[in-house]
Every structure is written in C-alpha cells, then in structure tokens.
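The chain below stands alone and is given as structure tokens, in the form predicted on its own.
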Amino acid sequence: MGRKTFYLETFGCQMNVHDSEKVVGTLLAQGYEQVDSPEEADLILYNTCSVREKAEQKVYSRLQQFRREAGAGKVFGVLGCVAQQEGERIFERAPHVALVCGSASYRRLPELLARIEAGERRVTGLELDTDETFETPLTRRDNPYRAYVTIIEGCDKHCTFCVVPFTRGRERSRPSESIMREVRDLAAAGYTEIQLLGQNVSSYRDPSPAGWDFVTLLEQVARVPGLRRVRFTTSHPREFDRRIVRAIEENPVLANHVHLPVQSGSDRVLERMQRQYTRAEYLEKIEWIKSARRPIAISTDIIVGFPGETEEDFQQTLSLLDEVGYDSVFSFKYSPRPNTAALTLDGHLPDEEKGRRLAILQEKQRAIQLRRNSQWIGRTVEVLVESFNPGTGQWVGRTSENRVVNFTCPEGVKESLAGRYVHVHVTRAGPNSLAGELAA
C-alpha cells in the first residue's frame, strides 16, 4: 500500500481540540501521515463545533473551500458536533463528503475508513447510545507542556439553549483507573500541567467498583508525582460542591482558577434556560470560592439576548458582573440551535438588539478585567512559559490563575524558557493580559 496522508482542521472548544489529538493518534497508528495543507492530503477531515452562531452555514462554506483548495480525488470527512447534528443531510448539501462521524464513534474510525477504501461512497458513525468514552493510548499531543484528559463525555442537563445532549449524548464517565493510568503516563513523559475535561466535570461518577466522585478524582490526580498544575473545565453550578474549593485550598497543585458558567444574572431567564439554580444559589457558590484560604480566579460564560430577556433581565446580568468581579468572561449572543427547547420559546430578540447588549456587557467586563489585572502590578508571579513571540520580543506564559503574562528577559538570558516555570515581576496590565520582566 502506498503513502496515505491526512489533513485535519479543528474548530471549537477544548474538548474538540483534545478529540482531534485522539483522532490524529488513531490515524497515525493506522499508517496515515499528517500533512499541513488540504492540497497534500488524500483524506481531509474537519472537526466541527455547533455552539457558535450560524455553525452549519460556516461548515458547508468551509467544505466548499476545501473542495476548491484540495482538487480532485480526495476523501472528505466531517467530524464532531455539526456532523452529529446534521447527520446524513451533509451528504445532500455537500455531495463530495464521504464520511460523517460524531465524537461517540471516533473509536470506529479505522473501520469506517476501511469501508470507504473498499468503495463505499457514504459512511456514517452517528451512534449516541453507548456506554463508552473515547479514550486511546494513541493520542498525539499537540502541546508539549499541557495535556488534556477527558474524564466524562456528554451531558444530562438539557438546558434549553444547549445542543450538547444531541451532539455528544448522555453522560458517560471513564473508570478512575483508566484516567489515573493516563495521568501517570503523562507525568512520566514530562507533562507538568494536566487539564481534566468534560461537558460537566463535577457530574463525574466513577463506573468502576472504586466509585470515586469528582472531588476524590481531583484529589488523587493532584497527588501524582511530577505534576505542578491541575486544571478542570467545565463545572455546572448545580453540582459544584464546596468540597471542590476545599480540595483546591489543601493541594497547591490544583490551579487557582474555577470556571463556573452562570449564563444569566436573572432568575427569570435562568428558569427559562432550565439551569436548575437561582442567582442567590449561584452567588453562594461564588462566596465559597472567594472565602478560600488562597485567592482563586473566577471565570464564567454568559449568553445575552436569550428569548424573552427583557432590558431589566439584562441589567441584572450587568449587576452580576459588578457583584462577582469576574477575572474573565466568555460572552455570546444567543443563537438558535437545532433540536433545542429554546426554539419554541416566545420573545426572540432581533440580532441588532442582541449585538447591542453584547457590546455593552463586553465593555463593562473589559473595565472590570483591567481593574482586576492592575492589582497585580508590582507583584511577582509564577508563570509556565508556553512560547516566544518574535514580533514583540516577549515570552508568553500563564499563571496558576490562568492569566496570560508577556515578559522580557535580561540581555544575558539566551536559552529557551519554553516549558519552564519562572518568576515574572509584573510591570503593566491590560484587560486581557499582564506584562513584566523575568525576575532575578
């Protein structure tokens, strides 16, 4: 058999990025070689995300671009959430596509590709009714310092705006032994930062006889020799447990950062979203974090312009920004997603109004972040160095709180700092990052 090449492009969240690492590892083990452009590839894969606005249109547009760029004789495949959501409709709208595969079927990729090689024109992997999570020792890691580890897939929450239950299925937790083996192997290979991933990590329930919950898993991962930082994302506020905060307090390896998506500051909107908590209940959990023995950065997700959101509801979200003082916010305009209950709600807002509210919220949060980041000026922080930016002459890294730090070195420092933990004296602050100099 001759040389087999593939090109993979990824769009979306950290789960998608990590899924792509697994797909790459699986294909390499099958004898494929990864290339840098669609033109060079025999197999062109697009790992998609269905969360953002107009996701389907963007996927179809990109598939047409791939076809023009790559030329004839290629095999095209669509992976991920849009693949699961659109299913066989993709074949109708993009007839050059041969493979449509959702994340729950990635284990079957070798079999699916073999069927295409045998002459089948349209092959799908769209099963969601599975107890398996996609795990493989063949993962090809793209970051040499931070590694992602999936601990749970899918979600049982059915928030009215969210497509995840329809694209990734119900919750399936990995056995703790499998997770710990992967973490120990990563630490032995030199990785010092691990990020535990799941649509809702705090729902983790070990299916093995050990029966660990998320806090127990977190504590055990943080004890693995060689690890310096352990992160996790995403937690649903409903299951966010005070014990998580205590675990962070007690083990300095657990990073000083919690991502706790709130989505709205209005109880009325939260109820329409079926988020299963009130503003007061959410703020109680924020108070647990703020009362911790060491400072813990807090980030969140917010949707503006949800169907029926009034100006008063929006003002309540703005007031929540002031009350919490988030270190960072991922904010989005509500966009209708297929199969979700929010499609049937009344009160859908014009796009212009959603855009107006988003701009106001982002400007407010920008000022909050500038104020919070400015408090770090004059302090020395520990940074895991990730890369060098030749355009600015600065090294780039992150603190335990997940703040980006750009810093310079004295003239005499010539060696690479990538992958090292260094101390940086902060001299300046912007809304999205800190700047400073390598501390002596």
Contents of the next structure:
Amino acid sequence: MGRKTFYLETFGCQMNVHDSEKVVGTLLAQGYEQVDSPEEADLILYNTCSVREKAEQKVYSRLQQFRREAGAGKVFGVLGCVAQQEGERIFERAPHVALVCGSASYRRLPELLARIEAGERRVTGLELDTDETFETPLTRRDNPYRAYVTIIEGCDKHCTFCVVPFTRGRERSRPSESIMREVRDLAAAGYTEIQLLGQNVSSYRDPSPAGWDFVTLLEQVARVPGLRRVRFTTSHPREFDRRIVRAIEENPVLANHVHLPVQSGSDRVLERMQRQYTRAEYLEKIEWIKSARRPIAISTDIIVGFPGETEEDFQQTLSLLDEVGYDSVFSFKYSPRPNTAALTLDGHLPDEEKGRRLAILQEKQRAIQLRRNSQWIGRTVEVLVESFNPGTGQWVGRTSENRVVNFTCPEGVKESLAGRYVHVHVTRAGPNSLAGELAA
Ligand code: SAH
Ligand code: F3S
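Write the structure block of the form predicted in complex with ligand SAH for the protein whose form predicted on its own appears above.
Whole complex next, starting from this chain.
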C-alpha cells in the first residue's frame, strides 16, 4: 500500500489557521502525506468556522461538492467550530462524513483516525470540558518568518451574539514555561515575528507556580534574543489595562499595533451584547493607547444590525469611527448563532437593513483609512518582506503597525528580500495599503 494522503482546508480566524498547522504536523508524524487537492487525497479534512452563518454554510457546500467522490474510498472529516457545534448532526446532513472532531479533542486525532482505518464507520471527538490545550512539538508552520503561538484557549465571556464559548470551551491558559520554550525554539529557528494567540489574551493567567499575568508574559517574550516583532490578538477591552500600553512603550520589540474589538458605539447595544464596558470606558482605553510615547495603530471589530439596534444606535457607531480614527476595521452584519442569548432578544433586523448599515459603515471607514494612510506619504517605514508578486512586479510586506506595503526595487537588486527587514520610502497610499520604493 502506498502512503496515505490528506488534504486540509481551513476556514476562519488565526486560531483555526494555527490549529491547522498543528493538525498537519500531527498527521505528517502519523505517516500521512499532505496534498494540494481533494482529488488526490485519501483523507479530506475541513477545519471549520461557525462564528457567522455564512462561514458555516461553506463547509456543507464543500462537502456536497465532493460527495460523489466518497464512493471512491475517501474519508471525509469535519474539524473545528462547526464540528463542535453540530456534533453528530453532521452525519445526518452529510452521511459520507466519517470523522467529526472539535478543537478541544485534536489530541485524540491519531486514535480517531486509527479507528477509522480499522473499519469504524463514524467516529467523534467532542469533549469540551477539558483542561488541556492542544500543544504539539510537531506543528508545521506555513509562514517561515512569522509564527503563531497559542497562549490561551477558549473564552469565559458570554457576549450574547457569540458562539465561541460553545465551540472552544472554557478558558485554559498554557503554562508560561511551555510558551517560553516554544518561543525560544522559534527564535533559534530564525523566526523574527511572533504573534501570541487567544480569544482573549489579556485574561492570560499562568497556571504554573510562576503565576505570570499577560503583561509579564509579553515582557518576557519580547526579551527573547532574535525577535524583532511581537504581536498579540485578541484582547478584550474589559481586561485591557494600562500596563499593556506601558509595556509597548518600553519595549520596541512589541509591535505598534493593538486590536481592540468594540462591536458597537452605543451603550444600549453594548449592554444588550453584554460586553461589560461602556463607550466612555472603551474610549478611555483608546486614549491610553493614543497618548503612548510612540504611535500605536488601532484596529477593531464591529457588528452592525444587532437585534434592537436603532438608527440612533447605528449613528453612534459611525461617530465612534470618527472619534477613534481606526487604522483598520473588520465589520460584520449580525448573524444569529445557535445557543446564543441574542437569539431570544427582540428587534431582529431584516437582512437588507443590516446590509445597508454595513455598506455605509464600510464606506465611511474607507475614507478614514485613506486619510490616515495618506499621512505616510513621503515617510520611510520599516517592512518585514513576505513575498514577491510577479503580477505587479512588487514586493509585499508589513510594517510594525501591520500595514501592508507594496514596493519596487531599483534595477540591480536581484536577491530575494523575503524574510528581511528593509526600509521603504512611501510614495502612494490607498485605503488598505501603502506603496513605495526600496530606500537606498
Ligand atoms: N475574541 C474576540 C472575538 C472572536 S469572534 C473578541 O474578544 O472580540 C471575531 C469577531 O467576529 C468578533 O469580534 C465579532 O465582531 C464577530 N462576530 C462574532 N459573532 C458574530 C455574530 N454572531 N454575527 C456577526 N459577527 C460576529
Ligand atoms: Fe466571543 Fe465575546 Fe469571547 S466575542 S470569543 S464571547 S469575548
């Protein structure tokens, strides 16, 4: 028998992307070989997202698409948030699926796959009440310069719109020693950028006797020799404290960027979302960031059309965009999710109205970003180069603020710049990126 092959497609957030890197490493260690298309694979896996309905529908359309192939002896598996949320119901909707496994059970994947190979028709890993985080020395990272490192899993908040606490379980912090070992190994292997990951990183609490909090962890990670940039995502405004800003100020390795999801600019809506802060409290934290000794970029997440959101509430979200002047915004139409408290609130809005509000908000933010990005024209920025785009003849990279920069090189620079930190002279700005030339 030849080698067993697998195909894995990932949907959703950075947590999922990183989980997939761990799953790939685990499967390779089991003797599987990764292939680029479902047609070539014996095992077809989807690591799914259920944060909004659209994301959830994607996996079912993928499963339908390759259903006909199931007869050819292929094994289909659903991983991630849809797996956890839907459980065995997936077998009813897509009878050719053999494996359903949520992120809290990935440690069991080798065992579950062995059972399928031994002839079991359907296997599940759906335990959620675990203390474990899924860590493995086998992680196969996609990006050779920037590495994701999980520091905390799950979420104990209950924002009324959000399915994450039901799909990723309760908060579990990873021991600081294990995090530091991984970060040192990554730095030694040549990674210069680290992104610390969790649904709510600012709640980090070291379970080991050292007892570090998030700020201590940040400071320690930033001190690891060889690292140039350390980022973290996501911090909840409720636990975002001033010491995080101080740590950034004092430590140039901590990137000039904070992602602080606000969701709405209206106190009424924030209350109904159970976000546990008011607009004024949120703005106070924004002030800390803005008054830092070095400029720090700010990004956020916003939901429009939450149940009961009036025109007046929506206007308050728009005015918040002006007040903060975000460098980037991820905005979404409210999507009703299973098990969440918001389902039972009154005042659900028609889809067209949510769409109208989203379009207005995105148009406004686009103008704000264009204005903010234009201020960089004429300046020089430091870029971690990621890749070359043969279509445009430009290199692509990011600044410490996480801005995308496309740039050209003078004739003569022929060597690969990927993975290097270079200076770029900014000559043009769009709403989503800067463009320029390699500085001499
Ligand atoms: N842990 C993060 C958010 C995780 S989900 C935090 O603390 O905010 C990522 C984003 O998806 C959220 O910030 C929210 O803006 C959006 N989102 C979550 N549930 C949603 C829903 N039901 N409908 C629309 N957007 C949603
Ligand atoms: Fe979701 Fe709120 Fe946690 S958005 S991930 S319940 S902080």
